[in-house]
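A single chain, nothing else alongside it, follows as structure tokens in the form predicted alone.
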Amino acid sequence: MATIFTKIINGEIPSYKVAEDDKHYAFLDINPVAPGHTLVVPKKEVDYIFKLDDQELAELNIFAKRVAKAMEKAMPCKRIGVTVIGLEVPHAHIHLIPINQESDMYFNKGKLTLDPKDMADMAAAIAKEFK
């Protein structure tokens, strides 16, 4: 059965994406920790970010660097952070997320709704950045 992210992939399900090529896909997170936050997955379904093999785990990275870069330029902070979790969804993804302090970062605080106004702004934002 298709995970929630395949269906976003696949366009069945809207996303605010923000980057996209033949095997990666970047969109906005629809419960940010921070405004911003991107998730970063690859287009094959794979369950845990390590059982990619080194190849794709290696062009994932890269691609979600070059979505950091674009947020850099896009969204207001002091860095971009980098999380992997994985326990919500079981398809392989990395959070990328605007950050001026650590406590930015933390998931157990209570998470953003944000205006889908806003989210389309941010993502066309970022989205006009990647390169």
Ligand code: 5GP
Second form
Amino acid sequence: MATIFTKIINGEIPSYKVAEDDKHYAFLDINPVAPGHTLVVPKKEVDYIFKLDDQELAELNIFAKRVAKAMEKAMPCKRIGVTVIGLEVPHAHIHLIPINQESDMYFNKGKLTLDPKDMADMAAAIAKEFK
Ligand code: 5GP
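Could I see the form predicted in complex with the named molecule next, after the form predicted alone?
Below is the whole assembly, all chains and molecules, this chain first.
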């Protein structure tokens, strides 16, 4: 059965899309730990990031870097934090999170539900900067 992220990539489930190429898709996390929290996924359905082969893992990270560069321009923050968890959704993905302090990366402090218009505006602002 297709993962929820495959359904998002295929447009069967809506998402706040940030960037896409032929092998990757980036979109806002529906329950961000900080505004602008973005997920970067390979279109290939692999349940665990370290099951990607070296080339696929390198390409995913290079795509994530391009997304992070766009986020740096679009979101007020000191850094883009990077993490991989993968316990909830069995489809490899990288979390990119705009941070000003370490605690902005804490997943156990409770996640946010942001206004849909703010989510759409953030996704559009990041997408505009994506090169
Ligand atoms: P992980 O698998 O890395 O533990 O967490 C999965 C992440 O995906 C969570 O941060 C969660 O909020 C996000 N997520 C789960 N389902 C959806 C969804 O349907 N749409 C979006 N945009 N994000 C989701």
